[in-house]
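The chain below stands alone, shown as structure tokens; this is the form predicted on its own.
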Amino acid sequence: MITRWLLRRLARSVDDRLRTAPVVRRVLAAVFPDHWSFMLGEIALYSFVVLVLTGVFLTLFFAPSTADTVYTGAYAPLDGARTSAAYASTVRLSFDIRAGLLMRQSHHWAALLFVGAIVLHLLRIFFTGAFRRPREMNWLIGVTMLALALFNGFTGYSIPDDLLSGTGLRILYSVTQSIPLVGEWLVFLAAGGEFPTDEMVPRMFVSHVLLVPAVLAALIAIHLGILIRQKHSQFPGPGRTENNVVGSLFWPSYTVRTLALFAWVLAVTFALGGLAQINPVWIYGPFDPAQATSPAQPDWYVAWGDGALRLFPAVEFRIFGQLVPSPFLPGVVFGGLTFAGLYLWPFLDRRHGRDRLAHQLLDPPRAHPARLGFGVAVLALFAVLLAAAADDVIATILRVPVLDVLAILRVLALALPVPAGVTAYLVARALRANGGRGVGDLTRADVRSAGRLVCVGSPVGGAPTGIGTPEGTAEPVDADRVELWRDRTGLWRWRYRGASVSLTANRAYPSRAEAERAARTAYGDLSVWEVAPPGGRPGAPAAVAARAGRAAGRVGGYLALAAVAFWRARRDRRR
């Protein structure tokens, strides 16, 4: 009773001065959807909290200096060895400080989980269209947080000054140095001189424990503030519209669930820190510029960049007399294009789809086969790059020459993305044409039907797309549906079409999304087809594109059939 009375007095005192009651009521009354995929962002948040808690402990014992010192401690193989102060303090943290190794390894595992949760959260947003208006700003903030997480993870990985991280730091130094004209200045400003310098570890330490975490904390606060202001997006379902949110109230049901998730994140990271060894710097030894360790690979979140450096051919060229070294294309251009594509994607998607409407409802991934296929193709490429970062490890395990592994991975980097993307595209088309059925329920006829790519352009809504037959559809009309098309003026029109009647709307719309929304308002949840303009026949360019589409469909059809068969076999084994 006394505690409750004190809390009430404290709350009233704060509210009298800051007027916080309206804000608190609004937050407590917020509604959050119940779908499990929305918890990925919370896993990233709680991993960041674990990083801060364990990082504070590590900061108390870590010495951010490259000054020579003599290690004296419990680890006998290094006792009496001359190392840098940073490396000696890291080994001392692992063997001489109570709970030091637990905190070190938990911190490292939390970093991996933090970046992994951000990536999965980003993929969920990408494949469901949650980046569309009005959430473009939150997408940009999320991409920025991913870039900062990669950078901060790399600096934290590098400051122990061990042999493995020092080799990776030398690679990053060379990649930055390869930038024409400004590369030398950038590395001088960042490192304080020619590699290795005495300034690198202290500067990375300040960035790792102060600058980047402060920016991340601010971005997380802004991210959550925008989320509360705009309300949460949600998947389509009963009672869910573009103007409401269906789910659990923040207090008390959602609060209990999210606190349970926080407890799980704590339990998992500390269990991994106590039971699974990671980054054993005492085995690698202190950094020596004249040495390198092999086989070795970096943490997964930066491994794709290392894989690109290993796979790209050693191409050097000159621009206006300036030599552009070979690390520039895979290290700077490829990485820059990756993040430029992430930053620009919402605006490219809006421009391509001419969709300027605000969206509260998300798209099931199958509703946009083109987006799904493109995303899967890019993921396939990055999967090959991740494998390439461990080409020496793979060669050691398989006992084959590393150059043979490298040659196979180069072929896969060129040959795998397109078939993977086409397969995902065909499976998505087949799923979309068959309503709510799952991958394991698809038949060969479904996939073959989806392989008849006779349309030019991207699909709509959540239904089949067909252009090219005299009737304007890929298949005979066997049910009521809504058909959309773009007229010669660039405006979108729609009509209701049944077995014996066709009713065309009088109004034209500037975007496909507006036309589809008007049609759904009039006729409910009928399937939506994109068709050729009535009375129009595809010209020569469209015919060429149709033939190319059919060829791509035949190539990817077999892969899609194999993917479906594999999925069904897995389902049968589970039963």
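Positions refer to the first chain, counted from 1. Each form is matched to the other, and the largest set of C-alpha atoms that superpose within 1.5 Å is called the rigid core. Given the structure is predicted, the values throughout are model-derived calculations rather than measurements. First, how it differs from the form predicted in complex with its partner chain.
- With a cut-off of 2 Å and the rigid core superposed, residue 508 has a Cα displacement that reaches or exceeds the cut-off between these two forms.
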Given for the second form:
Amino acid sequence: MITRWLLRRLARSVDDRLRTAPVVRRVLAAVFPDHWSFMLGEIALYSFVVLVLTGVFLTLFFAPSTADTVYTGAYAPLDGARTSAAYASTVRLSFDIRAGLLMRQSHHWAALLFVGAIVLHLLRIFFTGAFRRPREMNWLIGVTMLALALFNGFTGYSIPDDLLSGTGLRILYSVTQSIPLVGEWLVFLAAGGEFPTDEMVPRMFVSHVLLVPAVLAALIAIHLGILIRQKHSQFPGPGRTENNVVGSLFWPSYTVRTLALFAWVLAVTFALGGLAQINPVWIYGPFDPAQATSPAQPDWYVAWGDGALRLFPAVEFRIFGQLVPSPFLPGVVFGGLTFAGLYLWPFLDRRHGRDRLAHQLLDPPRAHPARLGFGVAVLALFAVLLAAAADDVIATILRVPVLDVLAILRVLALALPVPAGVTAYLVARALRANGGRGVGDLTRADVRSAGRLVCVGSPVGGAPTGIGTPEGTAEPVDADRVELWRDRTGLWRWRYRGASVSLTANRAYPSRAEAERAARTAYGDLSVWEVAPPGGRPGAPAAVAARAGRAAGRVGGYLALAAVAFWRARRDRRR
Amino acid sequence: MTGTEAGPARRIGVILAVLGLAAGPVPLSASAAPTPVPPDTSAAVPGGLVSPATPGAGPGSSAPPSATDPARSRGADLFLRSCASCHGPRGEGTQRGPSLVGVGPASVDFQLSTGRMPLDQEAAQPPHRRPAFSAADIQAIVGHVGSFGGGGPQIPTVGPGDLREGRELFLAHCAACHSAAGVGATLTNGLVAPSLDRSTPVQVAEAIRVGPGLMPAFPESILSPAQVDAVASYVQHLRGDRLDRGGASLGRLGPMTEGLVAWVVGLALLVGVARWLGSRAGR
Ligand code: HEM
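Let's see the other form, the form predicted in complex with its partner chain, since the form predicted on its own is already up.
Now the full complex is given, and it begins with the chain already shown.
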């Protein structure tokens, strides 16, 4: 009772002075769609909260300096050794400070989850077209936050001044240095001298705990502010239009759900932090420019850059007499292209689709086969790059030469993305034609007809007979139309087909004419097409997905056998 | 905490290992003795018929060595049976194996105690396995190979060493190949610097002095005996999960496995939770 009265007094007095009621009312009345994929961004948000909480704890004990110190403490192999203050304090955090190791590990796990959740969130936005007008601005902010998260992860990973991260820092230094004309200046400006300098740790520390988190927090606020103002997008569905949002109110039902998610994020990060060891810097030892450890990789979210450096052949060339060192193309140019592509995507997509309209309804991913195919191809490339960053681990585990691993990954980097993208493209087309069913229901005929469509430009669904359109005129495939077919019971059905939706009529008709009449009543001005029954004719071949799975398994088995035989032969020859 | 508690136990272990190795030959060679039956004890054996034949079987000059030094003949016997096919009956080397003349006891003991020899199939790199021979037999073979020709590093005696110095030396000399965590890493041609997870202190010291396979040998001018002791005791510290203070070690393979766990465990779980929460909406 008393708390309630107090709260009401407080709210009223704040509102009197700041006029907060309209804002709060607006937020509390905001409607959040129920689809799970809208919570991916929240996983990122809550990981950020965990990062700040644990990071503040770490800041209390971390000494951001490379000054010589003597570590004394519970870690016997370092007891009495001289190391940098940063390294000594990180080991002290891990061994001598109560809950220090839990906090350190949870911080690091949260960082991995943070970037992972951002990437998943970005993929959701990308494949559903949520970046389209009017949401381009939030896309740009999101990409900026991704870049800042990568950067902050890298600085955080580097400040403990251990042997492993020092190796990574040296690589970043030489990549930056490789930029023609300005590279030398940039590294001098950033690091204050030749690698390694005493300035690097304190500077990275300030950037890591203050500058970037502050900018991130501001961007998150703007991101969410824009979200509330523009309202959520939503997937198409019954009762969902361009002018409404269907879902739960922020208060109370969504609040409960999102707090549950927060609790889960806390639980998962701290469970990982307590149970799974991450970045054991006490084992790696302090950074020493004369030493090395192998295998060595960076954290996964920057590993694609490292993978590109390992895969790309070492080429140096001259532009206007300026020597451009080999890290320039895979490091600077590739990284730059990646982020330029991300920033420009909404505008490229708009041009490609000639679609400048505002959208509140999302595309199901299949609705845009080209976008889906492109995205899948890029993902395949990045997956190969990530594997390339682990080439030494793969070689150790499989006991094969690193150079062979690199050669295979080089081939994959060139050969995998396009087939992966084309497959995704074809499956999306087949799904779109088949209307609202899952990948598992696709038949081979569906995919083949989608493929034929791409090749010849004939309409979807086998050999339809055009009704209402002159024979031979190539109808644009995406145009709205009505489709008719005879189902397996012999009855006639029809459906409306738009670019991204298909609405199947409930009733079946004994004759084709009746079905056509019904369709014309509903959509008088659309052309009517007779098509093969969507999804699973009687006696249709088994679902393609299952077949493809089986075939892939068989091919994989043969490939594995061949690889084993190949390596055996090589090893024998070497002996 | 763990370091100080484990200290004495490890040290005792090291000392026992050293004592055991030093004392090993005495009791074990006694147990190996029954093979060539001495004439006087054979009288006690029920099959007394053998004794008349014994003097006739053992005349000439070949008997005395086996009678005076049974371990020696056991060594020769085992060598002929298990090693000569590749290394030649006098260790002179064949097409299938290098010469063992002058490799030194440390090398032979290392190869046998890590189970690398006898090689049963030709592999690019003999793996660490359970040793094929008992400690006494290894001792006997080492002695026999020593008779082919002198020289080579002796089996080092390893004492307790300074952990801190060991850590520094390990990072400076060994981590580039064996990884700072001691889990091993790839070199060239698919050969690896193996994990040190199963290496005893004596094996570590032997490897340092001998330089097996692709590994360089570190002579006393680079690593003094005290420094070898230090490295050996640090490697013991690396072994097992004593240093994995943070929980499951994930193989100590570094950030890529951690990233994999973050995706496969952490994110998969959270996405599952999001789906579950989403499916509960509106109820
Ligand atoms: C974008 C968000 C952040 C990311 C991605 C991130 C990531 C990281 C990573 C990967 C490490 C290395 C941890 C390790 O040693 O294993 C680290 C260390 C550290 N972080 Fe963060 N962090 C973030 C935000 C923060 C914030 C907001 C603070 C402080 C308020 C902070 C304070 C620290 C400190 C003091 C360390 C060094 C201590 C240590 O490594 O043990 N971090 N961070």
